[in-house]
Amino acid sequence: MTKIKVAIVGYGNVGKYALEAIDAAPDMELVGVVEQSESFQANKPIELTNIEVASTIDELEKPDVAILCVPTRVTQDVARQALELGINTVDGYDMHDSIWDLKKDLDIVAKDKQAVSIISAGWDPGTDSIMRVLMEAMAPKGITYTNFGPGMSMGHTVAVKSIDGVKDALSVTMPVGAGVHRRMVYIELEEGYDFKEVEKSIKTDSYFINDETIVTQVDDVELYVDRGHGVEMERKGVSGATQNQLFSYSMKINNPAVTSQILICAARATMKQEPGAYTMIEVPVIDLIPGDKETLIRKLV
């Protein structure tokens, strides 16, 4: 069997659990990792010592997908990059106001090009987009709610990191109840910054603005840190004529892990699309796993 090659670009949480994934994927190799940090490189950790590791992606053997574990902002420039070369890409890019918006701007690229890029390929954005099309399906009158949490969001987190003033960061996302939310930001401090001069930059962040927001000043955040997350969805509605359906659908997971899983798999389903972008909902669910329609169809339905 040929193996995907894959490239891992940026080496944070989601891509040490991406490694793992990897190597666990039957059909895929890794060709190495992409990371723009000098001391990184020098310094590169014990699990990577026999990986190729490069600063840019052109510098390794060509890989046929990159997985992006970069941060959501410098998303759409990375795939930018790699799709320009002829790569596949697959995102967890996060902000659910622009995906359309990256969606229309990659597809050009990578029909351009000839290739595939799978965005917002998380658990949310992502599995969790298809669930809410499956409930919608099923009910189509109705109000669908998504509870995350508790639990500590990456996203949120790094644009916390990325505030002037912050040292480290955690983001706790809370579930209020109905679809709103509670973030608890915790943070360090940068000597010389003013804790309420950074509280209100945090606040009116876009990833902030539309939620409750307590930040609260701490000694060390690694304190507070647990990668575990979650989701309740819910949604209540008609289906035909018959009212009151309700479906529900939860999960409790270590972030990272799972959030590097889904991307793995979409790396896999980018092998099997026509070039263009793609959210997680256009993908065909049997082309996120590994093995012939046959087998699948006969194990699975």
The other form holds:
2 protein chains.
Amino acid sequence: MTKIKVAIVGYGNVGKYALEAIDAAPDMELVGVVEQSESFQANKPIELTNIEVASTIDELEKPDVAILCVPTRVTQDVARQALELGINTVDGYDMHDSIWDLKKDLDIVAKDKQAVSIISAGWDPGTDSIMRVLMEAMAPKGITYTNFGPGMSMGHTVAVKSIDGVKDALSVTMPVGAGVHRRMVYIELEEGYDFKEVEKSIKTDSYFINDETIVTQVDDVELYVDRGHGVEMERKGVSGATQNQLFSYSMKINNPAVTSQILICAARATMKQEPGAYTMIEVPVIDLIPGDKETLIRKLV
Amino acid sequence: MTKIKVAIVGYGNVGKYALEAIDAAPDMELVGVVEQSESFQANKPIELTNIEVASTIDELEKPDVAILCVPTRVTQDVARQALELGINTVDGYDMHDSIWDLKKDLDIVAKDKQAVSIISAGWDPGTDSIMRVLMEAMAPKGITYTNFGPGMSMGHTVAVKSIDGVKDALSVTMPVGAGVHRRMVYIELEEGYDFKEVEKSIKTDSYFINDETIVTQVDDVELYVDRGHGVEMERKGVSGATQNQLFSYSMKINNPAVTSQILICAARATMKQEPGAYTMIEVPVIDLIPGDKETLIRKLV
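Let's compare: the form predicted alone is above, so bring in the form predicted together with a further copy of the same chain.
Let's see the whole complex now, leading with the same chain.
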């Protein structure tokens, strides 16, 4: 079997776990890791000892798929660069409001270069999105509540860390019921910054402005970090004319581990789509897992 | 908007609820109901007063999709007949062992006639199959347990009713943990038949032979019938190298209502696939629900 050649682009939490997920995938091989920072390349983590590390993707053997483990805010640019080279991409872009725009933009480049991009391929957006569609299919009238956490939000944590005056940060998502959440933000302050000013910058950031947000200053953020997370999704709705149809879905997981695992599954699925950009709800789920169609249908349908 | 023209083929429990689901669907119109039995046509149920009822599908205005609400054991023949006429089909075929064979067979006819068939499009097989694939994608190593019920199994009940000597029947599925089930079968006996003989026929039927089955004779089966059902699906597995990832999915529903609702969603999806036969795990979930792509992605991803 020819293995799917993949590259990890960005080596933070998700990138690190992506390495393990690729290692566990029977149908994939890693051509290398892309990480821009010079200090990273000078001090490669031990697990990358025998792995090619480059500062740009074109320095590596050309992969079939680039697994983008970079912050949401640079995803669009990084994805475009890979697609321009004819390399498929998957990403965990997590700003729900602009997913459609990202899709439209990458769709043009992907089609032009005969490549495939699967965007927002984490758990929410991602597998949770598939669940929301399924629940709405089974009961078209009704309300779905997606309750996150309690758990560390990687997207929100990265967003806080990028704010001026924040030395280190952790953003925990706390469900308060019916799909409403509170953001519990723990920060270490850079010297010379005023807590009240930084707090205000956080609360008015687009990641936080719509939710109740409590910012707390702590001495050592690292002592608070646990990467467990979860979701409880609930729908009560109507199938046809029949009321009170009840659905629930829950997940309690190590967040970067499941995120990177889904990215790896989406990378596999890029090999089976026509050129273009897709969200997870547009991809047949069978394409996410390895194996031939007959075996998978006999086992799982 | 041009509506999707559908016909209901078979008017038992599922067919009756399919009528309500079609009525509630904004993008569908019913061209009629197909029901072979002559007594049915002489005594149409009141809700069909203004609806065309025919004994074969070619007597109706040609629908885009035939929604097959017939017993599993006649599904293959009925589906072939519709596909031969170039009509898409959806069915709730529920014998897991032979789904692949059904797909292979219908795929040939469908491709030949430029039609689409989505098979086994109920909740299990069907939406549960999608869940099993998703859970395996998120945690490739581990065990998924699908626990059904307690609830009335329509497929098993129909199977018992077709056994010689059974006047009326009900088969209730009882979960006993870790995906193991007991079948609780309640029957009224035809006069002149021996209970022990009938019990043996039931226990050796292919629907029952693999499960513990308890058959009880009752005076009036109808008093025991409640069409509520449910499922609890659980997976504990490994994402990449990370253990103890926990997933669960549960559903508590009116069984024929959700089954027919999913069939209607699959009927919609037939309009968006290339000719051929598909299981639910091969169909992008976005195709199951009405609406344009941009609206759905903005709302649900």
